[in-house]
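Only one chain is given next, in structure tokens, and it is the form predicted on its own.
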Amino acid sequence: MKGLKLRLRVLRRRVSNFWRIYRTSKLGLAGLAIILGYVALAVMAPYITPYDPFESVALPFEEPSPQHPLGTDHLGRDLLSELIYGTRVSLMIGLTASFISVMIGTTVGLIAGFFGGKVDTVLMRLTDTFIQMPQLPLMLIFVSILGKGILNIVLAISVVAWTASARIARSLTLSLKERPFVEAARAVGAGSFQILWRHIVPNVFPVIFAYANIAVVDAILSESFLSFIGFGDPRTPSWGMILYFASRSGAMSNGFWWFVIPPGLMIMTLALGFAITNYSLDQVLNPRLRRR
């Protein structure tokens, strides 16, 4: 009980002085505001939608107007509410196909990097593989095979995805294992694994906490772009399905700007704020770049 406490104070001081650090990048804040505003966003969804997203409920490609400030889609549909509806979607494919990525970079890193030798070697060997791949393509194999909708899509994401972290991961172990505090804990008995998650795992996980940032751009980009080619569930508003819609119905070339160009907005937004966010991370988490 007494070692929980601990920790829990320890914890609880190390994320007062992050807080502090962070605070003060301007950047950082509203990067970080622009986060906070579309999960509110997402989480308010079905209280702040004006109309139900999946219903007609005026006439086709409506101009904005006040009673649909967004206009309409190719089916009369409020595009406002479609929107706010995908923002739900597209943050759920970006966080959980991210955090599965990652999840899955990082233990293959940080095995690698810990035990070297053949394991190593298979692993790194492995991950090269994926590198060489073009990403897209591969995930569009993925998803032909898996078939059309969201979880095929996080899948497809997640399996595809995984190489950079590993590669950061596996770098930052190759330094931690030769450091003094590593050979203590040998020297007092400690097995390989407990080393790993309890002196490893905390030093390698901020830098990849930064990373993930990325992982959550390239995840929402990913996603936006196989919907938008036909690879999405045609039943989830996501932005990239309104894309896609709007891309079928001919939006841009008879000029129904306004079911092209807030979905759009939207993906650039989300993800310029994970950017800046991860820039701001990367000066709090490295003292270098914090000094300057």
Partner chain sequence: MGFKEYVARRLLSSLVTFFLIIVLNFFIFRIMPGDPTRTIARDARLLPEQRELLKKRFGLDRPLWDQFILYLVNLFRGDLGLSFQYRGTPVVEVILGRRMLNTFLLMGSSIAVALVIGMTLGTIAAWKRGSKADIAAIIFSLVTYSIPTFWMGMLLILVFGYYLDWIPISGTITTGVEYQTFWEYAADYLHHMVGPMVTLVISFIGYHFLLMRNSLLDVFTEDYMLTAIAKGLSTRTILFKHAMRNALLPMISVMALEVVYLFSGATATETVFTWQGLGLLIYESVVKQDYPVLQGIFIFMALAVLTANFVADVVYALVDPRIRYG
Second form
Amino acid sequence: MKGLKLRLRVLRRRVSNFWRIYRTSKLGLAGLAIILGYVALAVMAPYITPYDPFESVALPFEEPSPQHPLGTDHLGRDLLSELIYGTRVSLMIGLTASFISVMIGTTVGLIAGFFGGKVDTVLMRLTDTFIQMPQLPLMLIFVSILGKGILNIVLAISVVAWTASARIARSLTLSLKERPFVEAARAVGAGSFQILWRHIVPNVFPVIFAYANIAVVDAILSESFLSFIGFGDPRTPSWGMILYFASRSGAMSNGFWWFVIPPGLMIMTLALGFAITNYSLDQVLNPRLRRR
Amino acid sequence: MLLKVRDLRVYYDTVAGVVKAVDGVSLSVERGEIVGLAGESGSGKTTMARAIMRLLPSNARIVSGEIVLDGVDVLSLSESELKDFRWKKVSMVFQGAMNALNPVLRVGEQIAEVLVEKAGYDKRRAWSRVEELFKLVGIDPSRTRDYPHEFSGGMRQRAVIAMAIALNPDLVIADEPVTALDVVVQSKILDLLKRLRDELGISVLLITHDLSVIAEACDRTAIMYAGRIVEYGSTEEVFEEPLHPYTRALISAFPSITGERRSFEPIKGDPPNMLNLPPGCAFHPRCPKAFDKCSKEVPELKEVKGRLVACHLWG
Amino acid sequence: MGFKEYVARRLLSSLVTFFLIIVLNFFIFRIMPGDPTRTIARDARLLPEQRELLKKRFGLDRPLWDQFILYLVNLFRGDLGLSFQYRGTPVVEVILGRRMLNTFLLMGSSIAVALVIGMTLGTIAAWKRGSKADIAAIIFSLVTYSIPTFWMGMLLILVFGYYLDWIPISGTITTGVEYQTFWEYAADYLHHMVGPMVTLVISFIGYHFLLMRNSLLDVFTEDYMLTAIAKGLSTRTILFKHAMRNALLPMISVMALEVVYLFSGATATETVFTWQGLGLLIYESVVKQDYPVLQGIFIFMALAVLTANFVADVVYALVDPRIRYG
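Having seen the form predicted on its own, could you now give me the structure of the form predicted in complex with the partner chain?
Full assembly next; the chain just shown is listed first.
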């Protein structure tokens, strides 16, 4: 109990220390604001959408007008409402897929780095080969095997994207393993699992957390492409899915710009939010980059 | 007089506050003289060296002072004048055993390039000059085309010295030139520096935290503490009869400087916090002889017994 | 350890990995639900005699272990089975040839342009760290990184294809045109390449820029850089001779990674512009469930990855004199 309290206090101090530095980064705050804005949009979707996004409420391909600020799609559905609802799908898939992939990767990296030897060799050979395979084609091959649907998209992204976090977790573990406090724990007879869990995991976590942001960016972008080529679920349209409909219904060759531009901007801005958060975290957590 | 530094103040702006790394230092070096600059790490030695070469990091600012080298006002040089000034007038010997040589370029190339770029040598003459320089510092001239990692620590240090004297500068600043080398190699490198001084007539400003190095090589010695010089005089006198309590403490903290065993006494107290220096004499919280005035007034550097000392005990 | 032994070791290690990938490839396409022969022979687009032939050649009625041996034997003969969507054309023929050339031309030129621009910008930004130009370049890179590549392609098509009519909307050449000379053909081809190339260059620049910048900033903290500045060398010598060479070392593995794209194609870009390359082939094979082609591409990409890595290791050893062949 006492140990837990102490650890909580240490954690709280670390967080407030971190926030003190992070706060000074304008870029970092902007990224955080973007992410929070999207989260708010996703949560409040039912209350702020002007129309039911699943119902035809007007003629197809209507240009933006006061009634439909972003026009209508090929079925006459209100695009603004669709976009707002799309936030839920894209954010959900992006976060879930990156969470799973980072978890897989971190586990692999921790095990490889901590136990070393043959385990390390085998795991890292696997990782190194996968890390260099072009990711999109690999994901495509997986969805072609798994089939359509949101769950399969999440699976395909996670199965392919875990490698980078494995590398990071491994190199962190390797350096932590040599630190005095780990040696001390070993000297007083702590078991492998205990050392891993109490001394290594808590120190690997902050860096992985920073990295996870870029994993979210990649997941959001991957999801949008997989949906764009028609592997999503047509009943729960994400932004990529809307672009799939746009491309299918000839929006580009007919100049239906309102069908093409806004969904892409939504994807880009959300991805950018995570990307600049990642960049700022890197500046804060990485002393090498911090200015004196 | 070759180098004259007057009332130099260099401050660093950091996230935590202003660090007064060098705070009112005056120092002079004569031609053909080896001057030692000693002090604990953080006392401002390296900042001094960087300031003379105008190599300070971007968050440093020179608040006041004057640096004159062979009649040149160093602080007023423009960027393009600096390129001409550096290495021709003053060169630097970094800790070569560490990382001062570029790992992907041949050692000879790193010396030849200054000859080509700054002294108008053609390639062939530059390389034969490199061989001469290798001979001069005691490296086998057939190894000019080796890479740094093929050299031993001592050889790298010799190569770095060869690089420093390539353009016959007036002054060589040697920043911790023998740290991380073993003792035998250390004294060989120091002998080399002394020999080059005798043969080429260059002056050396030797910066180190290691008093035994100073005792072995320097004509005169300046002791720095917390960004100020506390004592400056001939090496012999400073070591025979240190006048400043810090000098005395420093000398007795080194177990064997001249070979005989002294009683080993580490300096009590902690090194000063450069962000928040004590008022008055920065050494007073650690000084065994401190009195009232020491915590109130900053002592001036004054002439005592033919040398300079900054201590209220002497006046 | 000498250089030769180092190369031999790397080669052996690559071969082992390649074998692992072959095993992986064999099983991935056999874990699918239903009949495993579906992925090789049981497809209505093949003629009955082709199906019989495949069944025999790949031992599809025999136990899994026999199938694996036969698979290996056929692989080393260069037989990757028959494509479904191209009605029995050997997979190897589908992958090699025209499509590969199209991808090579598009990816090769895009990567080269993006590398030059990205690395130059990265060098300038690192040298002027913290300046307005540096910050602007960082933001630009983050933005381009965040743009979905396929959507950037769509935008270019909408703006420069539909509204301005500067570039063709799709394809590699204009359909139904008789060319008088080779140059006419080349001009039409290049005209079609503008859109996908611009898309790819923009999507690659930011990445190269950030890598180069960070790699250089690392190098700048090294003591030998201070030496170079103290020596009063010209900015050009300091940057391009002393800093660049060291900063390029980590870039070698990045470039190796990008060589792989030459063999995989740019799926997103090629799909949007219907550029007849390997990336589009992947997309079409996925949509048309042409499993033999997908298996072939998988092997092909793995081979490219391993070759590129092997070459990168060797180049690394040649460029960096410090490498201890370990």
